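Only one chain is included here, represented as structure tokens and corresponding to the form predicted on its own.
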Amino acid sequence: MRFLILGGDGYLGWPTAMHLAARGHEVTVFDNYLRRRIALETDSEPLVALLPLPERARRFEAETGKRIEVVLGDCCDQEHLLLTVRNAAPEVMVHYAEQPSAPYSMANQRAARLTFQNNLGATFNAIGGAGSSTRMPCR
């Protein structure tokens, strides 16, 4: 089965696509690295640094023999969002590309703006945007 998993550098999205992948599905992520960015801008950065992911698929694939296709790209930006549909071609899309909104949405206005625009544009953009002309502005 071909799966395509939207926030797949997250704390869920990554072990998720480990697992398929371990038991022989075809595996493509798609990351902004938004929430490494929001890690740093609040000085909140995990206690081990995180690999890029096109890093840790090959660390993955030489591990297991098994591969994870890695985008990076924004599922606020329709129009690549659109084409890796297109070129994964998925049976199955896992959607994990939001930002958690607390506390980091409540830190101030712009975390809010922030927090609020991506999680609604990216799933606007996943589950209806992705296939038609209408774009849900983000950022």
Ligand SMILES: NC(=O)c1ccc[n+]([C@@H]2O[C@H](COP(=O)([O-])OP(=O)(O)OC[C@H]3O[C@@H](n4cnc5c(N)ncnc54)[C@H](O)[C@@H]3O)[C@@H](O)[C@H]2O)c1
The other form holds:
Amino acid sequence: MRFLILGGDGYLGWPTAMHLAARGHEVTVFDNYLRRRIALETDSEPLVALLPLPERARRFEAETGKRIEVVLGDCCDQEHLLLTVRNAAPEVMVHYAEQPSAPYSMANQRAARLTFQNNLGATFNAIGGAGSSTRMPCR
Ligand SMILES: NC(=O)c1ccc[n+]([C@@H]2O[C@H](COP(=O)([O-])OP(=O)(O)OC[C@H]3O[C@@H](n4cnc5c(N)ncnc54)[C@H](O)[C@@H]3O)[C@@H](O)[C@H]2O)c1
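I would like to compare: after the form predicted on its own, may I see the structure of the form predicted in complex with the named molecule?
Full complex below, order starting with the chain above.
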């Protein structure tokens, strides 16, 4: 099957992508590195450095012979998401593209607004906006 994983660079997204690709599915991941940017801003980067997504995919292919298509983009960018959906033609779309940290979402007004706008806008575009002419800009 063809899968599109939104938030495919994340804690759940990348293992999901590898799991599905290893089983022979066609997998595209879509991510805007929001998680990495917040980690840098808040001085909470992982102990083990994470390779950029295209490099992760290259390493995975070298190890397994299986390909994972990488698209760097923001789910809040409705046109880019729609283009990616058209290109990948997924039969299944998995939506992990959110800011999931409750402590971060309560840190200050800016973080609260970013979380609210990102999560609602990304979800709106994922579940319907990408397929319609309705616009839901996140920022
Ligand atoms: N990790 C868990 O144990 C767990 C448990 C229950 C539910 N969840 C939910 O699953 C989802 C994913 O969780 P996670 O732990 O993998 O989080 P994560 O932060 O590691 O991954 C989310 C990914 O989405 C990306 N992203 C965020 N907004 C985006 C946007 N607008 N466009 C494109 N990419 C975007 C981030 O850059 C990140 O790579 C969240 O909704 C979370 O609440 C997670």
